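Presented below, as structure tokens, is a lone chain in the form predicted alone.
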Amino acid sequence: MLGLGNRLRAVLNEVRGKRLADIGCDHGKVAALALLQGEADFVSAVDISPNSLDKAKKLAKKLNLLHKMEFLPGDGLTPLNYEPDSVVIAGMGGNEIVKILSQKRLNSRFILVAHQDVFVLRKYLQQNGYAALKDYAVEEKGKFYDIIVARAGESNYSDGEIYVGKNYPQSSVFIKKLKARKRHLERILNSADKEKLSSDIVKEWEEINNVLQD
């Protein structure tokens, strides 16, 4: 019933601490993995959705874990009122994830995961106090995630980084995704005209290139 894919089992390995604040919890499937493999001993589950708040309170109670949890209505960390251990914000875009984390400054140990705009949010970390852990890439079912775990602190982010990431720690994955984001901007860069294009585009274009050729 709680199968885990590669990109969940990547943010759940990277839970440190006791309290865990899941935001934008869905279907509440990472609060209540957590609480059943021992990554934590309670969870606040956040989501500006009352249906999303429903599906995990119901997996929650299937599972016995009503006692662990708090559910909490609202947009991103201000529904929180403690500094939880670890804060897992995962399931949307970069700039949504910016928005979140602009709420409230915490020394949580954030596991972010966009799903697009991913160099949206690696800007903001570096230009706003938050150093990056971890910076690593994993495949599931033929799509690229990137895990990023970060925390405040001195910013490590490089501006080519911004765009290709850290590959940290070094997987095999990392330059498989770079082949692919390639093929995806250059059929943009092909069919667009080049005076519209964002320049984000073709800068990303550029950093990976100068790693594929390294």
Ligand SMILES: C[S@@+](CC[C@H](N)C(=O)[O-])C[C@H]1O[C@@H](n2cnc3c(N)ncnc32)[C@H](O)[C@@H]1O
Given for the second form:
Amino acid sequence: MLGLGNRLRAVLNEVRGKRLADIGCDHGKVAALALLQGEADFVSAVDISPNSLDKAKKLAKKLNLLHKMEFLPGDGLTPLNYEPDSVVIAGMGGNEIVKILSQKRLNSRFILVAHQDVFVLRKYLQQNGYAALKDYAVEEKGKFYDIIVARAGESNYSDGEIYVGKNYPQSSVFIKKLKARKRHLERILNSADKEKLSSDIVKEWEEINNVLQD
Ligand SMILES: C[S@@+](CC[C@H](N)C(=O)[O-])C[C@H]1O[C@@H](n2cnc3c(N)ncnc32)[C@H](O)[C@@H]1O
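Mind giving me the form predicted in complex with this ligand, seeing as the form predicted alone was just shown?
The next block holds the full complex; its first chain is the one shown before.
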């Protein structure tokens, strides 16, 4: 019932403090496990979809965790009426996560996993005074995910890192991810109408090559 893959296990490992908000909680597994494992004492489960929130509520009921949770329907950070110690925003695109981060300035520890357009998220963090405390890759069933832990502070991405990540803490998954991503980008570069290619794709491909050549 509560099996987590590498992606959500990494997310859970990054939770700190007593109060956690899981934005876009969907199934509610992160919330439930954070409480069961003592990573948090209280969780605000937020989702824009009433069906998703229901799933999270049902799971919490089954596990007798309702008294340690609140279930907030709504958009991103807007339903929160306090500052959580940790905030998880995972399983959305980079543009959606940026939209959510811009709703409210919180001094929380953000655990962010964008399933696409990660560079958009990194650019936002860089330009809006967030320090990336960690940025590393995990692999799950042949797919790669970037786990970004950020907090309000001095921005610390280099131009190249915006596209490839930091590999901090270091792991061999990073190079594996870059090689897979390079193959994917080359398929796009070789098949697409060159006029329509976004400069970000070309830049990402160049930055990956810079790292792989080192
Ligand atoms: C793909 S699921 C990810 C679930 C879980 N966070 C994970 O990473 O496995 C995305 C969830 O985010 C919710 N969602 C999307 N945009 C949202 C927003 N702006 N505010 C709150 N929830 C949102 C969706 O309804 C859905 O339940």
